[in-house]
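One chain is shown next in structure tokens, namely the form predicted on its own.
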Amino acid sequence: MAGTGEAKKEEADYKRLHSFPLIRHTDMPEEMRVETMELCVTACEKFATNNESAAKMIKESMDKKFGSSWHVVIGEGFGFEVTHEVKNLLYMFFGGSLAVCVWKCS
């Protein structure tokens, strides 16, 4: 039993540590990456067990926001490789292992 709770205070200290976003890459001018980081933060955790909502609303989020043609992926353990529009890509973590990618092409 003791064990148990041990496992959860570590879990908890591991989620406490790494809910905060993480840049990996970003060209994006820092309003615009302020505004992002904080569109998929809320995203990720509205959105905890469905990727796909998540991604939907950050892309339409973005949409209006910034124009059209903007992207999402949102995932565990991907690569990507993609063209992008100059000062339009974010990439980051958050959650520890969650990455998020969004990029704009016309």
The other form holds:
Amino acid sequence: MAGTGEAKKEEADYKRLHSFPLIRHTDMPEEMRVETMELCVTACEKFATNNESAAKMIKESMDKKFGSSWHVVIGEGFGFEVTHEVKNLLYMFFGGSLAVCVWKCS
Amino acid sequence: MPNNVAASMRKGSTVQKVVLPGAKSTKAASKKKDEDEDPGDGWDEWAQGKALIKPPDQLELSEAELKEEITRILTANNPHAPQNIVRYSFKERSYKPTSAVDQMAVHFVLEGSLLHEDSDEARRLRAKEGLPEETAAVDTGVEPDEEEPETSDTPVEDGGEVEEAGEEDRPDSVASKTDRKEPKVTNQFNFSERASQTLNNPLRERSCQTDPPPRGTFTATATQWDIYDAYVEELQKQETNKEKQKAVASKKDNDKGKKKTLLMETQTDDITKVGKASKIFERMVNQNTFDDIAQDFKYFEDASDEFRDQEGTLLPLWKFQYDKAKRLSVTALCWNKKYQDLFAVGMGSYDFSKQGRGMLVYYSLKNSAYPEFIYPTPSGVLCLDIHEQHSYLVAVGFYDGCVAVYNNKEDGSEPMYKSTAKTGKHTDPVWQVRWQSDDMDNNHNFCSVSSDGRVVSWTLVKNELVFTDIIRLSLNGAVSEGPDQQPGIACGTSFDFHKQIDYLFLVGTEEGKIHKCSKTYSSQFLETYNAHSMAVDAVKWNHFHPKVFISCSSDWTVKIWDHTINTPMFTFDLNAAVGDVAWAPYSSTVFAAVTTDATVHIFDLSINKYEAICQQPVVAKKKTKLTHIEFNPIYPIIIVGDDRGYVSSLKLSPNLRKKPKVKKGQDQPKDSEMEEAKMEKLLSLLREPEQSTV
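Can I have the other form now, the form predicted together with the partner chain, not the form predicted on its own?
Below is the entire complex, every chain and molecule, led by the chain shown above.
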């Protein structure tokens, strides 16, 4: 019992502790990075269960803000290789289980 | 119109004569009928050319005459035109013959009556005459009738007729003509066409190519364990960071004390580096800003004084004020004897219920905007005195009974010496302090008087203040026999030492009495004057005359005494509580007093023994009370302090500082002797009748 309780607690702790956005790789300038990160957080929180909608929202917002041809991938597990315009890539984790990759290439 | 048609017919005839030979005969037949009805006219005769008609008055000439040639030459000149026309030329201002004469003579003018068949006017005319289009056609038909006889011999005419007739005979063509709407032609006779072409700009081609934005590739795999690892790593990093920061913070705490002191030191250092320069600058700026005041201070003399035989005026100069001392009232003023532009101001409060902090500030006339020195004090300052020789030393008496000595040469705002309870400080407010000449061991020393009834001498020994009671005041004349017996203490409020006689001094008390005491007799008063009915605010020896002193009190009076006589020599009622009184340093007979109704009174006894020669309110607000006044030892100005912390400087007009005229040829006596004599003269005037009455 105690073990499971502890495990549960750990789980909760893990969820709580790992809820913050963690940027894994980016070459964006500071301002753009912060903005994009916040956008990703909002989108993922808004569409917590629908990665597609979240990705759509991020892509459209990015297109509007920084010019067209943005691409967004959100998922819990995927491998990828992308070509991107320099200074226009962000790869981050969020919420403990989501990976978000945002890049621009026209 | 018919003529017109006929003409057109004739024109076209050559072409059409052969076209319709069949129709010709029919037409000719119909014409013939018409001609029969016509009775015949001139046309017929002209065409035939058989009979010659002559005018009746024609000359009958023979053949020979007829053949004779008569030559006539036609010229372009008009024989009737005048040859000698003269016109006035405005250009040359004279009459000039004009060479150009109009040679044209018009003999005959005939307006044309022909109209174009299709023109608007023709149509209108037709409509007016009520003739249908057909009649026109008929008309045209009529005319050729006249030419009928010709048709036979001239086939040309025939053709035209035939064509015409053919046209006429088709009724449908006529109908179509009337029905058809012709396009409107605006002007058939005056028509021009124009065209132009612009240049075509040459075409040019230009092109460039930008580099595509640089690209990079990025590869990664997102898996749950990757994400988890990343988060864990990040959290660990954060934790270590926190620990580091904590360590740094604690370290900082340790350093803080050190740093602060360092900071303080560096700060003061920084200021002192530029201190002198900035002070000079401040003075320059102030001198510029208050240039007019400085000019007044130096050069302005009230010219209107000449016309006022005795009275004088005060000219306001600088006003001194320090923001942090706004709520405090000026309780003491003292000029620096060495630097005549510098004076000290003691700030505190006379109000028993509003006691608190005080301040000692130094102002210079050269900078009215900000004090030269500032010493905040925990208790209100009530009195101060600047040492005459060592002008950096200032003795200060506080409301809490302490006395202290500040040194301008030392940094910081702490006093150099301060009395404590252990070292015999007063138990009541210290009302006056006064430096004494150095004692036998060359120690500086000063005296103080307080409400606790003691007059104490303080000696500055190395780093402590040594006190000696000079006298204890009590209500009954015979003074305290022992310390344990307290037969009602007389509260000293002011005192002054005699200028020449070292040991002699006067003490004013709260009860209104003035005691003449000696330092050598601590148990006895030499004399007691029943001077005032209220507390004595100030008592001061005359600068010149050794016997004369002045006292003032809240009972509205100022009195002048000869210390050998215990009744006042002069009494002046100023109609308000008198805060302070001061002898002028330049004349034995001039003194000034300030009253609580914000007025400065200046008297010159040698001019007027009964009234002030100047009474001038010096503050804007009525409520403000003036508390102290002091003459500058050199310049003809006074400073006046009020209960709002302001110090005003005022210039005395020439009438207020008149000197007695020196008779020529006489040995000029010393100033001081002369002044003494002046006072003596006044006193003797008063004494003699008194003595005579006694």
